[in-house]
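The chain below stands alone and is given in structure tokens; this is the form predicted on its own.
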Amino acid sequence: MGRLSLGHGSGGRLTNDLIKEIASTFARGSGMLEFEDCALLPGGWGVTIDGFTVSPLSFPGGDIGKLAICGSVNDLAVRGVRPLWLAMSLLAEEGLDEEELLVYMRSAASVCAELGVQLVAGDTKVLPRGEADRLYITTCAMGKNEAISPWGIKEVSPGDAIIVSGPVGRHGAVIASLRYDIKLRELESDCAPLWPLIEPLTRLRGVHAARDCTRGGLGTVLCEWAEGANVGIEIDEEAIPADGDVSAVSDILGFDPLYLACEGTAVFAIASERAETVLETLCSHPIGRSAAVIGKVTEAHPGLVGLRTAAGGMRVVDMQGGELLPRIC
């Protein structure tokens, strides 16, 4: 046991290990924890909680208010849960401009109105100047499970197709470009609520798992699935939807887009015989128009993810051991 590092908040290997350590102190004899971003509760309910510390607070495509709502409702959506209710806590620094705060709250309220989500509880604290970096938001969201069959890591099975709903890494690339003063006019975060895209899938059979690719990106999600379901996953680099500006930022900074965060892009494990139907459904929505099958689940090399590169070789995709970029969400 040692001191926490930024890597413990990266969404990668250190985060995974820390979560298991924390959860083990609560879960003895419980059997309820699934290590999913959203918990499915008795009675068909789903609940999630998340904290948001993004820096800067505003970015092309969104701000901390929009991000807080999208991040929470998306964790519900990828388990087939319709978002209904929200509790929100604000930790604001003394001196933060009140009108600026209300701008972020209006962004949050706009997403809630779009989805029919009601704010039902909240809390506000103001910390002395210098004891917080302007504003942190914590949200707890709850809703009703509408999927006709369970979605989760344990359902991922050999033969499943792996589908991603759009280009990966856009949110992480936007935050990186702002931090390092890289000028790219067209690059915007993909920050968006996923429920309108995912709702039609709740009525389809063959959907085994879904996850929004936030901290740690697509690569980390696939590693969690491979390890959690004890299966192998193989993906094709050339099949992954790409954004030229994300590639440019990654090349400049030496990042791998596979590990850059998304805030409006999801990955799905779909029974092979239903993959075409699911892909057509995703592509019919504006958010999913670039959706693509990028690989498959296999019985070979259980617990490992392999990436077939553009050059034709295969390399292992593993969880990050450290932190690429802190405070992206």
Given for the second form:
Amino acid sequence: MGRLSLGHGSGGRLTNDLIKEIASTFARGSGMLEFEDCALLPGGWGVTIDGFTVSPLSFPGGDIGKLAICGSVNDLAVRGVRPLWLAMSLLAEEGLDEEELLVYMRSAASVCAELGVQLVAGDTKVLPRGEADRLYITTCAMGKNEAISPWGIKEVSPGDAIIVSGPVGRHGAVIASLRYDIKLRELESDCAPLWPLIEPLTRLRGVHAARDCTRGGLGTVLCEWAEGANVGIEIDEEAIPADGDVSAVSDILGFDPLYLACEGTAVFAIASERAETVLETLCSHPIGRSAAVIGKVTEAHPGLVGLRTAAGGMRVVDMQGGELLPRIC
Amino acid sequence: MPQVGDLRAKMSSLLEALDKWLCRPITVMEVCGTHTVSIFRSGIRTMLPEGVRLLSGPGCPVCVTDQAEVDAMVRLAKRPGVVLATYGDMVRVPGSCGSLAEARASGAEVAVVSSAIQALALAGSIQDKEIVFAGIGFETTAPATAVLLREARSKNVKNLSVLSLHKLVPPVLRLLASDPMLNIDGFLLPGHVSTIIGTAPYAFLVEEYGKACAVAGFEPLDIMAGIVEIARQICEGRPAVRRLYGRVVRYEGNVKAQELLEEVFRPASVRWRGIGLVEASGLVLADDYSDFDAYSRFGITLEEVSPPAGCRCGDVLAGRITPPECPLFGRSCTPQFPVGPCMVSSEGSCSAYYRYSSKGVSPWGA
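The block above covers the form predicted on its own; next, return the form predicted in complex with the partner chain.
What follows is the whole complex; the chain from before opens it.
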């Protein structure tokens, strides 16, 4: 065992390996560690927890406060869980401007108000200057499962249509552009709560799985599905909704948009006969208006994700390996 | 950017042209790492007819950085009072005693920059430390290092120096062109290096070695057009250096950048990973800039160091083997735990094979 590297926090394969190591030190509970975005508890409750360390704290399209709520409630939403309650812990650095802190809290509160989520518990610590970078937020969200059928990796089946709710990689591209000082006027993070988009799907049949494509991006989620459900996945580059500015940032920095983080964009595996209904439902919501079917689940090449490139060739989509960009969420 | 449907149609017509011009099996080396990645990302290998063999060349700046050079960077980073600044991919390349990333995890100060000039800002904001910029890359990144040095000198910055590890493309091409084992028929030449040096420095490839050459851009269509052009030259028996990247590359190149390089650097024989010492293939600081030379400021000499046991990055870089033929590939050497630089760098051919063709055993071929 070596030392932790930033790659262990990148959301890709190293992160997965580390999580499995950590989980193995705990006694396995009643099916609670499913390596899904949130845990489904007896009684139809869902719970999740997430830490936010994004740098810079404020970015086009959001800030750490909005992100800290969206990140957690989206992890509930993608399993069909309506977010209801929130616990929040703040680690702040000595010297942080109190008004600035309140700006972040107000943007967090506004997302909670929009969703009808109540803040019910919290903790605040201040660390000596230099022992934290301004502000870290951890949120734990809890809610009620409303999906009429179970959503999860295990349900992903050959024949399913893969649908993505919008252009991928916008959050990662915004943070990268700020970090590397690349100025793009139009580009905004997609940071947004997904529950309003997803809620209507909880009443539909044929939804097999959903994920928000956070760290590791769309590519990593699809790899996890292919490996976790032992199925093949084939997607068409031509069909993936793209954002010109994301492509520009990716070209400049050598990133692949498939691996750039989203914070308000989800991918779905839908039984083929229900795909059209789901797509219509998604497209009728503002943040899902460019939703598109991007591919399908196959019996062939289990464990592998293949991409039909824009040029017409085929290539494999592998899980992101090491550090892409630290402190993105 | 062309529309996608349009792109597929144009690709098919280029493939038809390739069929027409392919009179015999040909071996083409794509010299540049950016080409390698674009070829994999666009799946070009899965579209090519059997008679076209593509070899990946030594055009990934991180990959050709010699083990001794990596060691020198790590040693410098570990020195108290030094902040080592370099480009991102370099950070994970393992040296004899760990990588810069490992040194950083143990407390060494390593700053990742996306352009050389950021080192100047670092020197301004961390005045009580020595900032060492490790300049890596070819004729494309060397001008940025030259600008940094010029600025540092005009502003009389005392706490900044440059460890120049820059390398030049034409000298190593001569070595590859003359290697009878490789049997390269044509070179797909790097577009961005050529924007700086122009096309004249490649003339020897045609005149002395009779190789077909196309300077191509990095979009899939540019690359495919380059391959068709090379096939045509071979079929007609008329090798030449053809500029397909005419919208960016001029015959004379970027004269201003060339003058800048001449002012700040002088050529020197340097070691390439796995390839060895190549005459006049590197850039060291010119005498006028010796005050900023990290080699003399910190008393660094580069000793010959053996690469990690079993690592065949050198053979991969010289096109002698493909990545899956290396015994470490996909076993003890993966993008998560790379042994050699070709697996570390996003432009490395091992990493491209691993990521885009499922460890070299893709169900879609290539």
